[in-house]
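Okay, so here's just one chain, in structure tokens, the form predicted alone.
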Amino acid sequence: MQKIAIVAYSQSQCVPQAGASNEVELIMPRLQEVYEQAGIRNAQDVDFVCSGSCDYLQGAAFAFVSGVDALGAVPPIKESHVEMDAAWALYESILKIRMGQAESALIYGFGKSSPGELPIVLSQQLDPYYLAPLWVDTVSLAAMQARLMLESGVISESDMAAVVARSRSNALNNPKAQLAAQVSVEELLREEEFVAPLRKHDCCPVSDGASAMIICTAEKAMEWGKPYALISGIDHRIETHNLGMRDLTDSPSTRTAALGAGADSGPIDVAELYAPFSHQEIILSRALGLGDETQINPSGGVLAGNLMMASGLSRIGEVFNRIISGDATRGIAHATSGPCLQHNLVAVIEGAA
């Protein structure tokens, strides 16, 4: 089977309001600086792509349509598009190569979610004869699976805390973190609940931005003589959307999705997980079977900045990084979409020796 090398990562800074910037100039700064460390020219020196984005977030149809000015309208190029996180346009990029179409693809995601209320939007992704009629936001619902895991004991609020207060600690090394400070579980504990049992800092902040990254295969990356990850797996499983047929205190199709990619098969030094609420980055490391040796959301993960449509290439981008930087030379990344972690993608990435 081909391997798929990651040549390039680009994330911009989390922001609560991108101001007057639109899509496009969130998009254009990170495809310049991901063509810069691929050492190519612009989208026309890969054979493929493919983006993320959610036309609710603009209130249009095919709003996605405009980010593809981002790339230039001249020559034409392959060119295509996921109504879901980046890490699915990863998936299909990946698909393309493996079936031997392209040798190299660019993936972007961008979100600008401040304009609206996130919550209420992404409502429209329930089930749309029971649920979505009935407008219940995200957070409620992340309220109701929390509160399912503290009246069964599986976790407790000071669990909760202690996800915050490592990941605001670990985004202080992080310049394009939102929210980072050194804060004690206690003085978490001791804030106002928003929507009971969740406090302000157990959800995720809102933020405007957009990530992108090039890969190709190993041949083609080292022709290119860049350094280079390997994405050695990658599997993505979804469960169903009736809410009352999920456990919603497990992640059944996270542990599936890890072991369609391999990850059982070595030791894992990093994870980046994308847990919007505090009490699902617990669910998916006992998921994923997760250990003290393994560092989890170094980067702070979404509850330290959430680029919406973005953030699930972000997590992708993070163990990257780590590896080229050799902090880390195995480690798993995972993207969700859906209310209650529905649909799970794990991607396992490694050093190049």
Contents of the next structure:
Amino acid sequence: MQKIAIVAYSQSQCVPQAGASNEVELIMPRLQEVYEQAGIRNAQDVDFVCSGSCDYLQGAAFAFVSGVDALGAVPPIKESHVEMDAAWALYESILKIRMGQAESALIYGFGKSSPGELPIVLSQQLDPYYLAPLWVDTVSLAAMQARLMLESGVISESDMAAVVARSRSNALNNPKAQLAAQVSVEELLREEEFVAPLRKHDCCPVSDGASAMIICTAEKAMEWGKPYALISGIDHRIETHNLGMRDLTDSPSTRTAALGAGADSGPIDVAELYAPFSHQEIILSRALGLGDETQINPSGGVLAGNLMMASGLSRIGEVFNRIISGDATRGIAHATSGPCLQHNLVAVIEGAA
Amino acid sequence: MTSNSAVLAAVVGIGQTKYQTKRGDVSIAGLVREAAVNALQDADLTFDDIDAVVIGKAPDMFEGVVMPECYLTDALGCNGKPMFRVHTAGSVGGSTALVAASHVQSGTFKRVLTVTYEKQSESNAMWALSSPQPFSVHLNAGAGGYFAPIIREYMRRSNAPYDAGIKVAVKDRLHGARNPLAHLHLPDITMKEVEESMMLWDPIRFLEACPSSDGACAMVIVSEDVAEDAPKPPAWIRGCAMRSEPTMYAGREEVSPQAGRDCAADVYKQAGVTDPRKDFDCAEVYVPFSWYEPMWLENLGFAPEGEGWKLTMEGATSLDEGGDIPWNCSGGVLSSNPIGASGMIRFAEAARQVRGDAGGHQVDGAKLALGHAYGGGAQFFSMWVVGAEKA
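Switch from the form predicted alone to the form predicted in complex with the partner chain and give that structure.
Below: every chain and molecule of the assembly, starting with the one above.
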């Protein structure tokens, strides 16, 4: 498959509440930054634009339409939208480039989750007849998954706390992070449980913000003369919605997507995994077969700040940043959607050389 | 700009449900599965043959299911496969078809199933469209209230006779009476009946507006080599285009939006269409309120500016009057409107025509057809051109 170049990426500061800022105001600074990085003027200079967001975060049908106001879409542009994380907007954009309808694309994701109660809102993602009426929130479902892992002896509470400690510590080097600290496993385990067996720190925070990316063909990237990294593969898979039919301690869809993306065809220096709960990072790294040679979530991951609908795109952007900075030569990025890691996307990103 | 290196793709399976006010006999999953199974049977394929599924629907708030692809994967046989969800407002049915096509045209997959739906009986579109947003102007009147003033402006500019909309309402219902899947079957409808129906949003009368329907529409889109072996004639995808513009901006042309004109020009160029009225045998165009037929006739270049209503009044767009360019032979959105699916139904019905498989509303010898959808404040457009021949 044709390799696709990433030439620009920007993410906002993860904040618990963006206050009076509306979605357009969250998006626009990110767009300005990626335009500057790519050396273009505006969205008219790319061939395609695709975004990811969720109407329910804003609590209004067609809420995504306002995002178009951030683009300067006069004259009209080629533009589309997915009601998914913006990592899938990236996927759609890659298809557009592969089919020759575009040489370059702008992708952005945004979410202002603070006005609602995100875990409760997401309970309405469940089967509308049998599960949604129970209003089982995402934290409770994840707690059930963690319980399964603890009781089957796959992990210990210390393993979970170790994930959090590393996230907090790594996030000290991430100026966009919401939660960063030097904290020990022992200290974390002394905290009280939130939704047992999860402690508050096992759960990602709720964050407001946006991220944006510009991709193009390798030829276009050379023409623009900016540093770039290459997406050498991308794939995504979904699993059954029936939680009782899944092995919640594993993520076969992540494994299949990784194979589809060609993750196994070389070493993996860095992995950015969209794990909203500490134990899920362990599930994902095991499904991906990651070992000591791979640095996991050097940004702190989403435990340090979770921009709903943009975090998946941000994982890809974080790997891009590390390749551009020379910290890594090949990495994988992961995005997820649905309860207990139901739907997973894996992208392989490598240096341009 | 860009070179089109796309893999040739075709529609080889189409499946729809019967459109009606309420499908109380099935769940949302049951509804989408019914359309999907019908499409697979039409293509002589099974769920196992499908590489990826692409779904679309109008806002999640309609039925109150957030990101319903998570819930619908089982019903659509997608477990272990890629599942994709498109949402581009009212144009979503068309956009979903285009995104599904791009899964094949990009060379990434061979066989893709795409499904769109709405179960309006389990939702409240008027409520969902009227709920206030924290940062924008509150719109209380739903879609009809938004479009009525724009229609008035069209009437003022074009000096169209007051009954052009009434004529469209009758024509599309007579078309719908030929289509067993259409929601409304009104074979005896008259101009007088439409004129006397209740005024909803002046100048839109009750019978000049689309119904609220439950229903789903599905297609199987495959690569050229697979299409060659299809049991029934394929509809070859000859052009695909999308355009968007903001809801509001200074100097915006709302009656004939630039995005619609640009989108049409793009898709015509890809398909080698220079004179749409002459080159197409028929068109399925998103007309949720009657007056949008003459308005889109102009926007899409079938008639000069200000003269779209003349085609309507002459019967040029009517199958029953033997018109040269029949529009919405299936009955259109005015006869069936499961919102999220309505755009895809246009795309699928265009494909049925060029496959020679449109039953009682078939245009004899149709070789080239346009599928069209729009959404938002008439700001999102998606279109495709399908043909009986590859080029």
